[in-house]
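First comes one chain, alone, set out as structure tokens in the form predicted on its own.
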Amino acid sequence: MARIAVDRVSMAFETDNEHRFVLKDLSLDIADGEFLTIVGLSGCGKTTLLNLIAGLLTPTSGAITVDGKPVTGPGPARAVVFQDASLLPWRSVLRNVELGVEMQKRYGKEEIRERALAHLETVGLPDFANAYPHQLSGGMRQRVNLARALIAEPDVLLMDEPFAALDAHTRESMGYELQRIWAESRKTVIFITHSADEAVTLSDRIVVMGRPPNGIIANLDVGLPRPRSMEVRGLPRFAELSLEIRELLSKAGARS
């Protein structure tokens, strides 16, 4: 059984008073442990579909499965990271990170203090516990969103472009340290992202969507030896897969 099942799913938004769908009939079914990436241009729908597996939205036809139950809203198992890292400026890193599980009341207010440590530890920013977003940079600023996800123990980490913003350097390193986390701790990993190189680097899987509503139109196994270092960015297989990718996307460009 798929951990993650997308069956036949549509969803449209009310625009002028009719129907535009953004989705239709779509179907996808993501391995437990599986890193998967979906790579579309903007407004083909990948942010719905994210959306619509975190609960965020209900599909208009169409049912979303985790481990063979519906989502039929947000859940602790799936965990969201956004590219806006919204950290509480009044709060510290730590107390910034403990708010991943505050509302929960699954934990004592100790506990919460030492995952939260933990987690800062696994991101790589156990000696910023006491700094204050406005003191970090951007690519530490995700690490904490990161670890504010992580804190909950989600089985699924749903991500939308969390590096988007980083400047090119930080962007290649929070990848690199998000492969770490991963090989580590196996979690199911849906990413979205516009680099069809960050795409290759990441994924074990790459879903390709086309313009809306035409959904997937492209499914690619990665199959380069992990972990992704740049000797394997230099493989003729990581460059083949690459520049396949810009194609089909200037393809549905063109027909847009």
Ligand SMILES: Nc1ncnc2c1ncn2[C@@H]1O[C@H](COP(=O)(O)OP(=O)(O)OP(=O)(O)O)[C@@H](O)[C@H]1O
Second form
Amino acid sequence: MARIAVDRVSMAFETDNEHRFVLKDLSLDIADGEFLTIVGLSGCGKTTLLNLIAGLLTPTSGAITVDGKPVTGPGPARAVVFQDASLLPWRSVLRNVELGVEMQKRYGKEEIRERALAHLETVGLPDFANAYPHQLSGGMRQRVNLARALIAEPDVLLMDEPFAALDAHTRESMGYELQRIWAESRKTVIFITHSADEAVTLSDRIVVMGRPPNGIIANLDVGLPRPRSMEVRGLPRFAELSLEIRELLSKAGARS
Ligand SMILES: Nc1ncnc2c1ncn2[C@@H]1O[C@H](COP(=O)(O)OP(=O)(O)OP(=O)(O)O)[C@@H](O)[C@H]1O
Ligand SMILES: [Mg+2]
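Show the form predicted together with this ligand, please, the one above being the form predicted on its own.
Full assembly next; the chain just shown is listed first.
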């Protein structure tokens, strides 16, 4: 059974008294433990699709199930990581990570602290527990953001351009680290990016979306060996896939 099943989902927004479809009859299955990336032109509906899976939006028609159960709203099994690390500036790094489970009343105070420290270790920030967000670089803030998502022990990580605001070098190394965390935790990841290279580096499978409401125009299996490091970018398969994605996007963009 698919971990996540998107079944003929349509989504329309009301704008200027107009019913405009962003997604129409989109279907997509994501397997347990799969790393799936969505690429597509700006405005094609990537964030909309992610928000539907997160339960932050309700589809106009169609259904989304996680482990066979219909999504009716947000839940702790699906954590969302956005482009900007929305950390609370008055809370220390540790207290920001704790925020990820504080509302759930799942663990006692002591256990929350232990878990927060363990997750700071996972994301490579064990020495910054008592620092404040303004003392961190953008990459470090995004690591805290990731630790805050991981502490809730979600089955599914939904990541909307999480590294887009970072410089190229930090972005690439965050990608390799995310891959390590994913491999250790075996979570199901849905990742959105505008970078074809980032998509190929990280994913098992890449879904390319066309102009709205066309939905998915290509479904590409990456098939590169893991774990992947910088060298993967030198492989012919890497260049071939990256080019294919860019050509698909350019074609989709030209048809306006
Ligand atoms: N709440 C809303 N109300 C009205 N229109 C919306 C709403 N949310 C999204 N849209 C519209 O739906 C379309 C898709 O938006 P979405 O944010 O999903 O695109 P995207 O693929 O994530 O783009 P980007 O790459 O720029 O982030 C856009 O035209 C947007 O204006
Ligand atoms: Mg978006």
